[in-house]
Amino acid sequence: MNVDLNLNDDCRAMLSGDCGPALQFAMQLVERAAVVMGATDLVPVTFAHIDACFYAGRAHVDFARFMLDSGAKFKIPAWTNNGLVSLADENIRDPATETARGARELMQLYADLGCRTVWTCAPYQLPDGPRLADHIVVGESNAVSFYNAAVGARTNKYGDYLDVACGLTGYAPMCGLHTDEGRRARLLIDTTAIPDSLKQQDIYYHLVGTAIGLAAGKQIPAIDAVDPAVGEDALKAVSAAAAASGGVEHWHGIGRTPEAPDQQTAFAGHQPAQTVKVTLDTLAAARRSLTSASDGPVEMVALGTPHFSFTEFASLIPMLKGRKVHAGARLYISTSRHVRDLAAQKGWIEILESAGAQIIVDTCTYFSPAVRGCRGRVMTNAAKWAWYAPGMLDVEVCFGSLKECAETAVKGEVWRDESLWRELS
């Protein structure tokens, strides 16, 4: 593809090595990456939220070096997805091996590079973060999605290096969803046939985005009449779970998310596309497709995929105040150094630590072996964890409630809240 690609001073300094090697080799990057994309202008970005700190072998190491021997910072605010391993609990992972120690040595070569080191695959939980309308760069799926429907940033998905790059320079490729263009919808989700009373249950927003991103791939849906009061762990559950299961990069809940304040604006004045219908079998078949155990026994819940919340503790803490994980299980709760230390402020994680929960930051419990022993059937309320972690681990999921998951943990067996499936079964 032969694109004639505009670059200003700034991005010719770089290019020409006027900059020292790093910068060069970064626009070098970010100038093929434009190409390949279509981009005729790059722009100008003011956030990154940066994977490559995600250790994958030494050559995610040699990268993150080069950069920084040769004198490079980054030249936006830049903060760090979570990491391979917890720099706070070692006992979470097998501190002796190799992969440990290169994910270590990766996660400081990016604090010297820059970055602030939140180690958080939920950066939107955090204040200071990026507003309507910014152009920034991204690459933790969940995230990409999050920013660009419940906040109304801009971005594409950038993969590793090319988002170091593009935030050491200050300059990405302008495509895509950076454009007003790409970023309008293409699909309806029509969600008229689903009882109001399921749409307040925090599960159902973990089934509709999977509905969602099997139906719309990478395509951009817009979800009918969304309540404005739904909460932003009910955007997160969307985010995670459409681009988990089909690869979402945005979507538009009309009334809700700042770009769709009604269908005419969500579409950019176009008609839909195609219009899909979500109805409750259409949810017990996401539920289905996140369930791969029979009821029974569990080795394990996990919650916090993506990281949880401070409303998320809120939520749980009635439901295990005073009450003991079962000996046979274990509860796994990931979250964000900022999360777990508000809720410590309020007193919630010695409650939870009381009743035999394991708080872990900085990583996720479908790293294997992020932790120990983690095989057999797992109870989930998180689409993302139950549409990855099979892949990843010796694991059969149950998917359910955040209640079903806490009787679940307290029971040592599976528990399900039979009003709630009642139609879905």
Contents of the next structure:
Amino acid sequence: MNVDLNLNDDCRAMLSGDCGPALQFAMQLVERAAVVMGATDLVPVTFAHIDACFYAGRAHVDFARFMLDSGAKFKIPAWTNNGLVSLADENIRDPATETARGARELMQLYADLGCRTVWTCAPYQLPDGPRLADHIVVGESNAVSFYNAAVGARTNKYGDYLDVACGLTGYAPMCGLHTDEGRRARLLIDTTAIPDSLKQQDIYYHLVGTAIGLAAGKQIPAIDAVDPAVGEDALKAVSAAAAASGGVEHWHGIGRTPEAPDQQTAFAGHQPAQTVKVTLDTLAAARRSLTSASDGPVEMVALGTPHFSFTEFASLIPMLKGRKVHAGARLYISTSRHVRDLAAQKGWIEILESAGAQIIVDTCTYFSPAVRGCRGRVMTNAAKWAWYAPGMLDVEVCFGSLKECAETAVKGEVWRDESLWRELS
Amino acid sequence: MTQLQARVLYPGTAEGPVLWLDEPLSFWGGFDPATGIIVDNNHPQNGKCLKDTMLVLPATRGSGGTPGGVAEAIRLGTAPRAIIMATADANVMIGAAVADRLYGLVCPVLELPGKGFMSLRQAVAVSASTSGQILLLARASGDKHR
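Okay, that's the form predicted alone, but what's the structure of the form predicted in complex with the partner chain?
First the chain shown before, then all remaining chains and molecules of the complex.
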């Protein structure tokens, strides 16, 4: 089956079993995947973000156990995605269940395999990660989109086990987004109809991300103009929203992202296959697609999908300092240990906990039993959370800006910043 | 007897009743490996059980969780006997390869695009060989579903 796949001596040695059964099986998986994906070569990879540490049944544990017992270790820096449980606070999920036990066992196995246990869906918020033009292996959809678009590192979307196999062997199939041809923009997103004042708002990036996901599907879109001054949080918002609504794995923000200094470069000299005009109506429709509930009392406000960043904490603090979350509502903020510790050094975690907020690390608000048990109205500033929650969690969702979420948590019912939505109702 | 040639994504032999899906399926979220039942409320074949079928589907819905869903179903014995897709998918293949290595349970995965795929729409039962030959059968032997 491998007549068309070129393998170097290193790969052949692994495949032959000379490097042990774990690397042999891992290389077989990479080889088979390359053939299915139509690759003729493998590419050395320098970083992996591992998704298979998220418990989805016994097979996940058995796979990691097989690799560990066969003597495997990650060959390249491999960082962990969220777990299903939090190792920092086992009470986030009933620790006695078989699922929670399995999830903890799985997380420990990946630590033993040599992963750096960052437990975050936003690994790009941590130092010493991948850089421009690095070939990497990522499975988490928002991180695939962010690394490709905002960092310019190169990854396809790797499913469970293949992420591990690539990380153990240090190779991935050379195809798709690893190649120059696979990375050029196909679809131009024309945002000239959107007022600059709206482009300064954090919600704009969630909405335009949702809109381009709906328009692009899996094609690579290029937003015609993104302010060079916008920060990583905006790029995170576009990446997560477009990956959720459309499966976008790479996008360009012309003027802002590293492979798109101008339209000519983003499209590698080609004409756009299609131009999609984003209007206020488009953004209003995106907003409606993220809101299943009418305004009213909330049970919960959920922030941090993908994980809340240091700069998002910095914005939230003045909104909640000296105030209290309403007695009938709960405020959950998901983040990584790394960012939580940075925020704690600033005294921010104490301020937020005094206000009644709960900070969750290692996992996602999605998987806490409080959210699992919630059947009421939830407000979030995260398009990704809003996109999936009605189907996955059976809750009603209101989407809003960070400020709206903070005020809503304090008031216990949805508060709207009228100046923000005048143009988008 | 009609014979079709599929591309082998993961080899094995299998035979059984055909379950045709009108739309792509997500093996993570849209399918419950504990029961083998399609739980995606928006799927036309919602409620159907994949266990012991020759599953014929256009594609999977993209999720990095697909390999885990497939491997877990094979482990639990709720999986199809074979998976035949119009569009090749590395994720389904990886799930099958992992289940074979860990548990010694084989679920062949085949790619069959175009007319060949459409000709399975009315098929009652099929067999699949390790080299990817698919035979249309009048009825499945040892068929517990009928």
